[in-house]
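Have a look below at one chain only, the form predicted alone, in structure tokens format.
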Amino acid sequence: MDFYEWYDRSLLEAHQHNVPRHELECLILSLLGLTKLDLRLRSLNIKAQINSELLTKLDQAWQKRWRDRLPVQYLIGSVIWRDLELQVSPAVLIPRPETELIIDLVADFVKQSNQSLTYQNGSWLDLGTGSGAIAIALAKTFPQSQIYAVDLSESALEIAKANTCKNIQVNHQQINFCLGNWFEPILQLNLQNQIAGIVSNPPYIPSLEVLNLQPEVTKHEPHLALSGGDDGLDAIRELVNTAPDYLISHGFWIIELMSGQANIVRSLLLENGCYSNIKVHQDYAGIERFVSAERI
């Protein structure tokens, strides 16, 4: 079996089994250095250029995306978001294209402000930083500021690790990467009321509803920075009821959640007394995504 022949049969493959075609795509071009352009073409020079190991290996990286249903990204090993390309592995959850928006908003709310330059040159917290992509984003946005990237698993801060060096040229030193769980590492640094903004993607699916997800996350993806407990909302409290200790006055606080949660988040802001500006941002699709809040 040529190239063609086996991409022929992929595309069906692809069709039958409800994979995007972009996906088989994605998987060619990045094993084997083409371009979209050499894929339509269907040159004759490529398919002499791809000798049948090259094809094996192919084709194995196909099955176990079709069939095994593991995530395209797993398979490359990255992925690109907002302007970084992030190494991923199943030891971190693959950053959403929804995720980006979350350091938007961030930037938004620091260039309207009054203490525009406090939140600049200030301490920054990620808490769950999985493959880092907040926290680098956060450095990148403000280069004079430190950021505390959090997480529990020590695989998933390596990673962070290494994508913080491959996306930050000048200074790894401004990202500072914490291992525990949510504030117990940040208690051990004395930064009480010295934080000017926390960001979080936390797990925020109940524990049930992460068994029913699509087999490429429930088989693949970390079921810890998935699974928020029985309401999805175990975390949530937690950031919640914490980060007052942390933040400055008026130290910005924002977390991403999913459909249906913004109105309880919000009540449990408003019940914590310790919280002004309460917003909630939708994502690209009309969703309410992004919960914002202020200290008081």
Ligand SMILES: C[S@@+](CC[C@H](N)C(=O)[O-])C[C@H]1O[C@@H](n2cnc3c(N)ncnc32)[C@H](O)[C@@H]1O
Second form
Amino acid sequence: MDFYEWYDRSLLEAHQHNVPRHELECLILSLLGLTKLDLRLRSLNIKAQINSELLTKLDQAWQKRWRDRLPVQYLIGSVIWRDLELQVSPAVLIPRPETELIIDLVADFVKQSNQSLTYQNGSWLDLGTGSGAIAIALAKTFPQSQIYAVDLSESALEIAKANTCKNIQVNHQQINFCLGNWFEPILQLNLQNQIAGIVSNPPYIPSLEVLNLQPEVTKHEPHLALSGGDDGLDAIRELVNTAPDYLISHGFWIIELMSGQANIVRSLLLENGCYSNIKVHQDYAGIERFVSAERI
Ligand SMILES: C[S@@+](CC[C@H](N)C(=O)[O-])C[C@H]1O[C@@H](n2cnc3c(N)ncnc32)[C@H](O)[C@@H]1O
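Output block for the form predicted in complex with this ligand, input the form predicted alone:
What follows is the entire complex, opening with the chain shown before.
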């Protein structure tokens, strides 16, 4: 079988098994180092370039994609998120496009604040950093800030560190990586009342629902990154209740959540009594995806 016979057969498999065509293309381009134009024009160069060994390797990866439902980002080992190229493996959640907006919401808040410099030069927490996406984007948005990136998973932190080295050229020390349970490492650093902002995309899916998501997610993404306990709110409650001990006065608090949780989180913040300026923000699909607040 030559490359184009394999390609046509794989396009059919993609269609039959509901794998987007661009994922097949992405896999080919990444593993063979080709351009999209080469592929679209069915360039004869490709045929000459690909020996049977390479074709077997490509086919094995493709089988993992559609038979095992392994996400293409894990097969390629990277994802583009905002302006960052991030390494990913099954040790970390694949950063989602909707999460990109949380950085813009933080930047808008800081821009509009009359204490803008306090935030730009302050300390920020990214709780549950995973691949480091949020921490790195924050560090690039506020180059004078200090970021503390916390995760309970040691292997996730290794990936976040590698992503920092790759994406932050000037000052790698700007991000401090902390292994541990939510605020525990921050307590050890004695950072009470010193944090300008807390940003988090915590695990927020009810545990039973995690078992019934699409197989790419349920079978391959870390459940530590997904499962928020029986009602999905375990981590969120911790973030609501403990953050006031760490935030400065008017410190910013923002988290991502899932459809249907915004009103509950708004109530939790109100009940807590330490927050003002509570706001719900939609993502580009119109879903109530983020809640922000300020420490009184
Ligand atoms: C939804 S993922 C978010 C990853 C990344 N911030 C993003 O937006 O792509 C949640 C992260 O929280 C981490 N996590 C789960 N429980 C934790 C805990 N008790 N303490 C600290 N991090 C935790 C997971 O390991 C995972 O990396």
